[in-house]
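One chain follows as structure tokens, the form predicted alone.
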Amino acid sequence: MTVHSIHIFNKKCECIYFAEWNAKADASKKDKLEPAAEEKDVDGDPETAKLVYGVVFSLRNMANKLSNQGFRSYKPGTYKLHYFESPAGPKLVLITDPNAPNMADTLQSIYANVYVEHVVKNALVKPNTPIRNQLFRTTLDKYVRSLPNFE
């Protein structure tokens, strides 16, 4: 399974964190302690973030109208988009290859064990602002790389 990227959106629908993994480019960096995820800006490309959130928003609303189970993932053919929304508001979107299994538990674990521990409980991080916490970035990168079959 290949993990392509993760977006984290706040309550105001703003992208507060973006990381992208490129297995071929990262092969030489995998033994380093610093995060090897490609971190462009904190929020990545603003247009891409808007498109990702637009897709999530539309699909979530459509899924809520059609059933009471909600929206968890979407697979158009070339990728699979996994979605998790916490009760507190942050929304996590993980983009993987189309053959990836359901990543709902993974996203919930990222939220509970990485986001809450390094962002919510950190008094130096202002709520709903871009995440610049290096410990968060490193922990998230290590967690994603430790997933089964990460390529």
The other form holds:
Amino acid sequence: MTVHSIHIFNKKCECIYFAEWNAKADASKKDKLEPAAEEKDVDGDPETAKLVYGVVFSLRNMANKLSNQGFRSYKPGTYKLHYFESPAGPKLVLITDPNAPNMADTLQSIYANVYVEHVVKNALVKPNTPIRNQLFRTTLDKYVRSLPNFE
Amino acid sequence: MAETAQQRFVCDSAMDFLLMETVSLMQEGFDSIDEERDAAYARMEQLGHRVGMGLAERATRDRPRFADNLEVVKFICKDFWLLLFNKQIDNLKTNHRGVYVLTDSSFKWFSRMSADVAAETPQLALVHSAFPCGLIRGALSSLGVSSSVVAEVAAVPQCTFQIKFR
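Could you switch over to the form predicted together with the partner chain, since the one displayed so far is the form predicted alone?
Let's see the whole complex now, leading with the same chain.
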């Protein structure tokens, strides 16, 4: 199981963080293998982010109307997208390969242990702005790489 | 420190967030970045002074008077810091001529700080060190010692306080 990428959206529907691991084989654009420090486009491709947000938003509303549980993940043929919405605000979207198990706990712990610790409790960060601080980036990277099936 | 059964607790995180916001609040209303930083520093230090005075009085309620300046500084390093942050100062150095250097290797309020460019973090963290400086100065002054306290941040989360007795 590999994790491909993560998006974090704030309450204003803006993508405040994007990171990518193991660039997919058919990626035609720039080869961003790791969230490098000097990338000027740290939030990833804004168009992709908007598309992802749109999909997630529609699916979430549909699932809420159809059932009590709400939208957690979906799986087309080549990938699996996991969604986590925290009560306070940010939405986490994780894209992995299709064989991934349920990542709800992982997402919850990314939120609680990485986001809250290094963004919310960080005195030097203004809320709702794009996340660029080093500590968050390295902690998230380490955490994802330490997941049991990450390759 | 003995507390009665009616002690009331405040959430730790709430306190941290309040202080973070106070620093930003203190920086408002000034035009240039340097003015902002100096003004914020001065105001936070005054705040800390007042809080430190009250806290020290409360903490030394049942204790006898301190023998000399070294005892006072040791009180700051152990009991006062324990009261504030649940840990003691990690290192104390002195030149025996009225200058003491206190080092906290993982200062609680700096433990989650990180800037976009890692190298800038110590500079930005300096404003947040004003309140603890004031705390120490206030505590010392309520214990009868006049001093000046300056903080140095080499790398977060480490913080060094330099006390000069007057």
